[in-house]
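In structure tokens, the next block holds one chain alone, the form predicted alone.
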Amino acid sequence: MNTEELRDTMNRLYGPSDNPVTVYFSPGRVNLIGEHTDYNGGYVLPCALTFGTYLLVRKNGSRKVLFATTNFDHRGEVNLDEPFEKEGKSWINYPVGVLNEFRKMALETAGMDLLYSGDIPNGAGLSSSASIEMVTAFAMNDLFGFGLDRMNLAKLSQRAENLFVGVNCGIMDQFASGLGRKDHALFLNCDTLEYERVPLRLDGKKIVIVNTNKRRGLADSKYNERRAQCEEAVDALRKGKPIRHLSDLTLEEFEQFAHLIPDEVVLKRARHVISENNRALEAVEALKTGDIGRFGKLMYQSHHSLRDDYEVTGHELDSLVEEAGKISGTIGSRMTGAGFGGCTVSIVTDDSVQRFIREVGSGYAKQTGLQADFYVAEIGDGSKRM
């Protein structure tokens, strides 16, 4: 991203100013494993991208904070002297639901000229939302002197998504983007919050990742009845053991119990939570170890359950993985996401990434009539000053 450009880009749109301009970054992200796990309480492992969201910044000497982005013509502002209100769908209010969190804390900016910028790619699935809310949070607490550290600079963001944009996100995506580090993986406890970064050494091999370009129109529908299937599982459970979450349960424990969930398609829905928390366990171990051929194993199991117990990858997704599986450079695949469409994660040998998107790309194209988009990522780190 060119930052001068952006620089001419704020001249032009709020006039020319002798105020420093201050520029912020936070990435997009993707989980390589642990799908449907967060709101059970269990393991996620994603990783920070090297494409994310811009943001520069310049006090005005007003009350207003002025907002405006390149990637739509909309823009809009708030007064800092009145109650802030959410506006239709528009982007702007996941920035205004971070100010309005920092308020609450009693926590006041100044009036400010804001320009965004990003470059992950729309519809992508890879959280653009949780890179907007991130970038300005940070850029709020580092300018103001707010003192939050970046934890709850995260919390602080998802609350802004679950309370003034209305979205019931975990805090997965607003984690990462967050404390993301480069050439590393996030392995987070949902339920605690306890996380660890582990080394992701991929000499050799790069992330693709793969947009299906499905319209995903069952995503949030299918999303409230799993989630009410787990809980009904947990129910079901606890008559064997005082749990609060499936990720209570290891796989043993699971096996155990399993004879008191009289619902077949709950029964299913539980051993994807549980088998996909050891799947996650089990892949830290395999990065650990720097043994990525297991680590890509364990993709391809993950994808199975997602597809055969859990059920929400589609024609789309398993063509993808299917056509992913042929070619030799293919070290695992998955989808990744709340599915229905959205996005698969690959793990490819350096000279076979040409080769996969081109005959992933013919292959898709035959089985669905769908265009993919390829995305060749690197990890990167969480939230900074540039």
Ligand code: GLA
Contents of the next structure:
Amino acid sequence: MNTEELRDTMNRLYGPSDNPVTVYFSPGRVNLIGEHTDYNGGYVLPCALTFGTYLLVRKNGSRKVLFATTNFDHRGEVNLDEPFEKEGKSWINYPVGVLNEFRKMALETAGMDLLYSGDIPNGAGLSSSASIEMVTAFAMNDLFGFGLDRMNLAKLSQRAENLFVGVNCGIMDQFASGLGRKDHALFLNCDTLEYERVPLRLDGKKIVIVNTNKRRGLADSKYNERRAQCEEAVDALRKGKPIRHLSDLTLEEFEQFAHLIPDEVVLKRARHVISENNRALEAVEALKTGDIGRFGKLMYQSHHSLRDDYEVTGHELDSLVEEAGKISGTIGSRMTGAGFGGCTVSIVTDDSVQRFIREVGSGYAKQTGLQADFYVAEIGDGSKRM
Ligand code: GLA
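What's the form predicted together with the named molecule like, now that we've got the form predicted alone?
First the chain shown before, then all remaining chains and molecules of the complex.
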């Protein structure tokens, strides 16, 4: 990203000013394993990417915060002396939601010109929205000296998304965007928020992200439906053991109490969460001991569980994983993020990457009529001032 060009864009959109411009960045993320576990108090293993959202900030001496982005034409503003209102489905709700959370903590900002610029493929499920929230939270915290740490900024950003935007997401995306580290995966316990940065020793292998380019229609409502089903499972299982989350159960305990869940669908949802939590634990051990083969098998198992028990994959994601499995150099492959479209993540040996891109691309086009996009992922740092 060329920040000089962005400075020119800022002057063009808002007019020139002598006030200093500060540039911030927060990345998108890819989750290696531990899917739909975060809001169930379980484990996740995401990494921050090198693409994400840049934010240029300049104080403007007024009581207005002005918003613009290089990604869409739509611009907006809020008045700091009035309550913040949600604006339809606009992207502006993400940063305004963050300002609103600071305001609730009596942390007041000032009039500013803001310019956002993202290089994450849109709607791909790589957390462009979390990166907008985190870059805003990180920038405000830095510029106004609020003194919150990164974990609290991630929690604040999650609240902005839950309460202002109205999407009931877990903590994973904001956490990964804020706390990522170059060439490390983040192993997070979403119940206690304890985490560990685990070196990604992939020697001779690459992480390849493939975008289905399928629009994720209805994803938010299906996501909220899954959350409700998990809560239903917790209620039923409490007759066997006083749990707070599904992740409080081991697989053995789950088998013992599964008969307490009368609804077949709810039972499958719970089985995914508890088995996936186990897989995330096993996968981090495999990563630490350098057993990438084991890691890859767990990725496939994760995908199958998301397909059969959680039912969030669909033809496009399933086709990509199936085609990836046909390449001898593919170590593992699965959907990543919420599902219902979006991306897969695969681990592929260096010498197979070109073949992977060619053959998965053509196999996928044959199966779905869609063109996939391929990214050889680089794992980068979390939120920063440039
Ligand atoms: C979305 C949410 C996350 C997480 C994943 C599924 O990305 O924002 O909190 O629940 O889906 O693992």
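The structure displayed is predicted, hence computed values, not measured ones. Take the two forms, find the largest set of C-alpha atoms that superpose within 1.5 Å, and that set is the rigid core. Residue numbers count along the first chain shown, from 1.
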Rigid core aligned, does the Cα position of residue 228 differ by 2 Å or more between the two forms?
yes
With both forms fitted on the core, check whether the Cα of residue 116 differs by 2 Å or more between the two forms.
no
Please state whether residue 76 has a C-alpha shift of 2 Å or more between the two forms, with the rigid core used for the fit.
no
